[in-house]
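The chain below stands alone and is given as structure tokens, in the form predicted on its own.
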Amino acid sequence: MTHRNNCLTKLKNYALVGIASIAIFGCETSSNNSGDNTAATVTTAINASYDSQFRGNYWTKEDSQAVYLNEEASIDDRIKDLMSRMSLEEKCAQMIQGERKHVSDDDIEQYGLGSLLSGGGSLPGDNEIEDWQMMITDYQSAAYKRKLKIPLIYGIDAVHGHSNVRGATIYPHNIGLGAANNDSLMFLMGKLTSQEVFMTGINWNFSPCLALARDPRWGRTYESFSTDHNIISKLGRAYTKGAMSVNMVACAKHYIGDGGTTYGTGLGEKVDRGNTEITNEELTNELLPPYRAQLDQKVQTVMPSYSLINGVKMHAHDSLMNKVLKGEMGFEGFLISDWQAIHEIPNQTFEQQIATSVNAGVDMLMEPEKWKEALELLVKNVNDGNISLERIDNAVTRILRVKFESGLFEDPAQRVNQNKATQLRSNEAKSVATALGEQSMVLLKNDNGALPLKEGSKVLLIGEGSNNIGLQCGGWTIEWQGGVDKDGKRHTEGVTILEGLNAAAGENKMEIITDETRANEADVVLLVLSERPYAEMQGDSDDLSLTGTHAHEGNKDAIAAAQKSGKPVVCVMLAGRHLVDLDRHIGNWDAAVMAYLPGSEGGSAITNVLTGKKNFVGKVPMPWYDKIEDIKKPSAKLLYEVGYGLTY
């Protein structure tokens, strides 16, 4: 702890002289830089620190001659040389991933785990860039103290921006990105998100999600681009292409069928982690194409789904993982299990679950808490003949290939990575996030010329979502289930709808009113309705109404206040899925906009389209059902078809 605190103090001192972006690469300094803060001196010191910390302090004469540590050698030769030096225990350790809260630096030095991750909301220190960089540096230093000096690969769910980190750019969730359907912007999102992830010393992002969501009762619906596999393929491919253009390791998930589970077969007899009943034709023509598109981009990792396909848990599905993905489709990267997912393989002990999943094709086990037991049992399975050494060698070869390809052996803590961003929420990142937000807006109704908002008008803004970053961003933001602004503290940085409108008020000669007692003065009411943030499991619901179990508790009063005003009403909905019973309310509104979950720049994006600075281009990306009972009916009544969306 003393080491980290001393380093952090030095880093913050560096920031005072304007060189924090260089200083965070290391905490050791040369002896001759006291009082000399020129860029050249600092760069020299940092380079010396890099050599000292990751090579000079730990490398022996034998290491300097090892083929696998020679970056000039071919990757095949490096893998062959390293594998020849590894014991069974060291190989098995490469196949284990623990969670940072349950793994110490000493554990890494002792056991040599191949990987670590941060779960949703698992944050070091004060959640500052320096805290992340220091944590990764310490973990990688521990790995380098081992004889073979194999760096960790550290993973994180940066699913709509680097969303664990306060102040990062938060992009719209996938459902909104599907409405925008702009692959050029998706490429930039993949690239810019990766650059912010690199700032924290991490080079593996568990994204993109390629779910084809068929039931809005699923709490992960917003993680799906669309029910159209062509849209999913196009946007997922563009995102991964952007990520890999700067050498980020991407992860296609969740293979396969996660969005098609039958209601009643999942956890709590709902949707999540349930059974997907599907024909071979549907599997081939609808679910596999997005993954083929990922393999076209040479995606390096794939994560299986918690769910089942026709009664078989995906983490135990030998045919779909080994025969189809690795065999017929030619996937050359490695498969990483989802969070403790193998524990859900039924009627087996933990030891048997490990053997079943590894033999079915899983190469790395995400075991956040039981990593030590998993390692012991993996070795035991090999010694007992339940898993062949050939299978272990294949898995480890795949893992090492990704580590070599991504440059981890040369830059384990991403300290000299030229691709990382220099700041969070750069002007470029905010611009791309705003554009994606603008294009994700779907205009559902616009009667009586209600939109765009008229120059010189007085706008009464009501609804909790009108001034709440947490409600704009939804789940998987800072915390696993997301959160809301409260007690005057923002959940993360961004622009609220109120702030966006106030910023544009002068140019548009508008007055923004937030005092409902002044309703009689307003020309129009802007009603903002929201869902409370949620994520997997907790987000499943069979009540998708505007005032239902997952709706914000203030919606009911806001709807009543808007109607009571007697003024024209424009409604903006912040939600991660299409809400039902909308037809019961929309007749009372002159205009209605589905904004989905537009992210940190949502206030600017919404303002730009409401004022007419930008036009509406978003289209409904999945069926919008009228009633709950219509979901999945063969000829269901739809409120809006896929592709619906008005423009000015």
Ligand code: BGC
The other form holds:
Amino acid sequence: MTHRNNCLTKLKNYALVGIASIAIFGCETSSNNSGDNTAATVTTAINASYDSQFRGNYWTKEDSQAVYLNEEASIDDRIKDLMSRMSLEEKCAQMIQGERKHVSDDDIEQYGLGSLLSGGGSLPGDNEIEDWQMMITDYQSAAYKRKLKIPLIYGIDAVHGHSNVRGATIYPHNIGLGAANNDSLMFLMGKLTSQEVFMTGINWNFSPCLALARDPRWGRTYESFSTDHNIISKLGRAYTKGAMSVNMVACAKHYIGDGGTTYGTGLGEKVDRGNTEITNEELTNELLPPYRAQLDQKVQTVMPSYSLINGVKMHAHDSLMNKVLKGEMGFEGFLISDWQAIHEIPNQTFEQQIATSVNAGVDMLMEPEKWKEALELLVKNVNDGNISLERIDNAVTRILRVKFESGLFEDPAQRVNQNKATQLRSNEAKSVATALGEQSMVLLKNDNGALPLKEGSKVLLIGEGSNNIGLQCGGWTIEWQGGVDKDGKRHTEGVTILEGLNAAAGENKMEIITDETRANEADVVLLVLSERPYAEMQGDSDDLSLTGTHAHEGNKDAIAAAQKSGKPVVCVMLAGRHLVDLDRHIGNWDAAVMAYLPGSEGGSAITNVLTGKKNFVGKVPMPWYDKIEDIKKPSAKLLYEVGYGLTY
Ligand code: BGC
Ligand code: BGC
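I would like to compare: after the form predicted on its own, may I see the structure of the form predicted together with ligand BGC?
Zooming out: every chain and molecule, the one shown earlier first.
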């Protein structure tokens, strides 16, 4: 079934087949507006009793007596009882995760998969809240039609807010959060993001990312808080604490070595998915501590990295997954493989890759497309003696524990979840995202009192990023690789820099000019430079200049126009990493601000620091190299050291 948008038709169909199993708040409105009594009656009936949603229609007498379906029973007893009822096939199915585009409701009913995900940009219907709720409800209803009624756990990358969903609050990407380094705000971000995720019926977020990015040529650099593992531990911990305070299932990723790979060993002979060379000391002192911090918070899931550690694929790394993470560190949750990552285990058939990764500790396989084959081969591996039944039982126990603990059995589609937000981009969420944005800004240079912008001044604002939500949000926003506003259509909701400045212009008696031919009237030029949005794989680049491969194509002209104006220039950079030829340009500017990828509220955040309403507190969270050749060289002369950042 494709989850298209016609709520009304859908409700009627449900009424016809007698399954009062959906209650979509948006549908209520549309049915009321339409004045269609049938639909309105159906909606009311559906809302009348939550029990009738997932229980009333399907529960048999036997079910009401089953220990595992009794929420009063202990989780251990519930797991034991459920496990005793499951066949090998049912157990193996719990260990498989498919992707929504490749799995129908009927597939769920037939195979009983344990999990589904939305890949980056994999969106139901018109990407409205109701589309999501309806999709999840349909899937969970399908799972409920099976004898054992085990709910699915649905995962999504809400990596900087619920970033697949149009209109969600988009927070700064991790690199900016590392510059802000504020754990109280991170706690709130974890909590508020989770609350928006619950609105869509989902309770598992593939976040936080604890990458330690050492090479800015890596396209995922912005997913890393810092090169300082203490900052990663502190911010990751606070975020997970916030998420878990409302019972979101968090996912610490990517265990481990992501960001540390040697240039030339990754995809396209670059960085992503390459090999990380480390010593035991680095492993113990730098890479594992952020995960220890997550385990202190009792994080329930961990995703291994695509990368290799000293030549061994993390997804096949028995010692680091079984011995270290589950053994020495005592991780009791489950390991979810990354997207088709086990396919990259070299020189093995798919069947062998499944055995290798599961035996090395992976508990659930993210197999977006080949889920059916993965399921068959997992069962075959057990029957052939390549994977022990004991190992399967252990994996399934871990998965079921998370499902029970997170309340999925009682509320599979987050219908009655008291923690869910009542709207996207609430005032509270916007203010936390704005505060994080403000604190993430790093003031690199401020000569001749160029900043704060003066009261009464005329500001010429140029550069594509000055009025483009997509550019200030970056990758993993609505689409996997992100996108830009075009043809008057915004990539998602938010406040652009132009809008932020205009909103503050009255109070500051400023005039914002966007017409370059009026440059002569301006007191100052605000030059906004940006990178085009990108994400994993496609974001790798070995030309990190301000006009390099991933820079916005308008940067060059904007730089020239600013120069030509002869006015004082303040440059604001929207980028996911520290660009390298800055030294060639910064001498021409009076002030420069690194804004990273500040998200939907970026325009307000930038305005508040530029006008001096807020001071700068952000500090460079990673080394800022001047030249590509210097990257990762301990002897390199840096443009800015970690911790650099001016204030007013
Ligand atoms: C990424 C993960 C992400 C997963 C699901 C992978 O390609 O590496 O970070 O959680 O896809 O979208
Ligand atoms: C998906 C992402 C995933 C990536 C991995 C994309 O098609 O949308 O979520 O991480 O593939 O290759």
